[in-house]
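Only one chain is included here, represented as structure tokens and corresponding to the form predicted on its own.
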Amino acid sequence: MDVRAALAVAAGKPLEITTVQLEGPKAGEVMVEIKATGICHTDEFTLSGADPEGLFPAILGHEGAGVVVEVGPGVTSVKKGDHVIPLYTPECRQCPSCLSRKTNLCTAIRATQGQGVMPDGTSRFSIAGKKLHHYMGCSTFANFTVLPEIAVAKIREDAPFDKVCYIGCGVTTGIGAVVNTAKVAPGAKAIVFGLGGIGLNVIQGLRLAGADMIIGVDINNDKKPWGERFGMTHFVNAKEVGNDLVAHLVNMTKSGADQIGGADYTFDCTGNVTVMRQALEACHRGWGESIIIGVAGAGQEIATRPFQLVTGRVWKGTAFGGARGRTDVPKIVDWYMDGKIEIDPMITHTMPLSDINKGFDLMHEGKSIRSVVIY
């Protein structure tokens, strides 16, 4: 069937709005009509050419929401008409990783997903008879897409597509890093580096967890009111502090009985390896944990003095906020619908597919928290 899509033809080039062909679902697969999709920094990371796993030509997009329109043989967990969110981190519930209960990184389709194809090694997308790559197993920059059954989360039908699509990546990644990965305790002191969409969701996750001190760090003073809106208690402009940023943050976290200082938890939401080091070193000696959420460019490495780790600080990474997609995403949708978390203010721009490149421009200019394409 013909579908409309934003096609990434090559690294560094604008997306081309065109008609592509989509095959129907095979065994264990579902076809979803995408109703809305967010424009995420990860999409930009791949489109820029910085992603070492980036493949072209491809249909990008991984933060969507829509309706199941067709299911392939053997599909039992969803049916036609179900509302779903595509999952770039699937949950098969059968692989060693899923069964371990120690990680959300399901390995059932990881190899083929990384190759830009479906589990059987083929693509459902093509143009003029030539194969197109899937992206992160989702490809939500098309108004219809095909996914493995294990890569869709069934959600309640009263949830608005243009808001809950954000749960497909940004919301879950930020809040999950707090709740699942760090397991932040009430009363904690925390520092969040980078107050974009992910950082703001980390902040509201910290508020949800009951953190007492939530310091937001950014280089843009315009982010201060945004952070405060979601629960930030203190703001620091890293440019204004300069080379003394870590010392400044450590001093901020000192209290009467504790003159060592440092945060119980820090979160890097920038993808900048220098900031990752600062986040670790702003942790409290003996027990501080630093969570890396941002993705760095190809070939970049993190570094610190071993002393920082020997004295009890912990460096952790997190993907999709440690969430098990089919299990946890419906719960986060419920949190939103029940008013426990906010999404609406972060959807700063909406647009049709024809304007998707404007959404990337807004991101580059720092004018949007999240732009959403509505089909």
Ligand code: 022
Contents of the next structure:
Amino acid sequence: MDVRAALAVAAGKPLEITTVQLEGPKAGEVMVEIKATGICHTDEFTLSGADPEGLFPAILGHEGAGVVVEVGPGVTSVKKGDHVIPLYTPECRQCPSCLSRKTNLCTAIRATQGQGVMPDGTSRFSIAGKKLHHYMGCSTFANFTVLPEIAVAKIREDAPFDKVCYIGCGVTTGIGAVVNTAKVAPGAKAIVFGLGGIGLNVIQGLRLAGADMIIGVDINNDKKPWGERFGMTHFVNAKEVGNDLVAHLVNMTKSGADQIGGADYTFDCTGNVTVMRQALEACHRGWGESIIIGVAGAGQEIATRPFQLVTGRVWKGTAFGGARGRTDVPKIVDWYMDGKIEIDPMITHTMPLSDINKGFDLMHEGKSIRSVVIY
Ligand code: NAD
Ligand code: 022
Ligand code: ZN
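One more: the block was the form predicted on its own; return the form predicted in complex with this ligand.
Starting with the chain above, the whole complex follows.
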């Protein structure tokens, strides 16, 4: 069938709004009508050509929400009419990783997903007979897409697509990093580096977890009111503090008889490897944990002195907030519908698919927290 899509024709070129062809779902697959999709950094990272694993031509997009319109043979967990959120981290519940209970990184379709094809090794998208690549197993920059059954989370039907699409990446990543990866306890002191679409969700996750002190660090003072809006208690401009940033943060978090400073938890939401080091070193000796969320550029490396780890600081990373998509995403949708978390104010811009390139411009210019395309 014909579908409307924003096609990534080649690295560094704007997306082309065009009609492409989509084949129906095969065994174990579902076709979803995408109703809304967020625009996230990794779409831009791939489109720019900076991602060495980027494949073209492709249908990008990985932060969507929509309705199942058709299911392939053998599909049992969802049916036509179900509302779903696509998952770039699937949950098969059968692979060694899923069964381990130690990680959310399901391996069932990992190899083919990275190659831009469905689990059977073929693509459902084409244009004029020429195959197009899928992206992160989702391809939400088209008004219809095909996904493996294990890569959709069924959600309640009263949840608005134009808001809950953000749960497909940013919201779950930020909140999940707090509740699943760090497992922050009430009373904690935390520092969040980078107050963008991810960092603000870390902040609201910390508020939900009952953290006492939530320090936000950014190089842009315009982010201060944004952080405060979601629970930040203190703001630090890293540029204004300069070289003494870590000492400044350690000083701010001093407490107890020994007056040793440092946060219980820190989160990198910038993707900058210098910031990742600062985040680790701003942790409390003996127990502070630093969680890397930001994705660094290809070939980048992190460094610190081993002393930092020998004295008990812990360096961790998280993908999709450690969330098991089919299990956890519906719960986060409930949290939103119950008013436990906020999404609406973070969606600063919406646009039709025809204006999707404007959404990328807004992200470049740092003018948006999130842009959402409404089909
Ligand atoms: P964003 O651009 O909206 O926010 C980044 C923020 O960092 C901005 O406010 C910017 O001013 C600030 N910043 C830049 N340099 C800084 C510095 N030196 N010190 C302090 N602050 C600084 O981006 P986002 O959407 O919030 O995404 C953040 C990162 O998270 C990206 O690298 C993205 O790819 C990554 N991400 C990771 C996952 C995952 O599963 N691990 C999922 C989604 C996004
Ligand atoms: C989402 N991300 C950044 C912005 N929005 C993002 C990017 C990569 C990952 C997670 C979130 C990620 C972390 C670890 C992995 N990925 C590897 C997972 C594995 O090997 O099992 C990752 C993922 C998907 C893809 C590539 C890398 C892909 O589909 N191409 C989850
Ligand atoms: Zn994303």
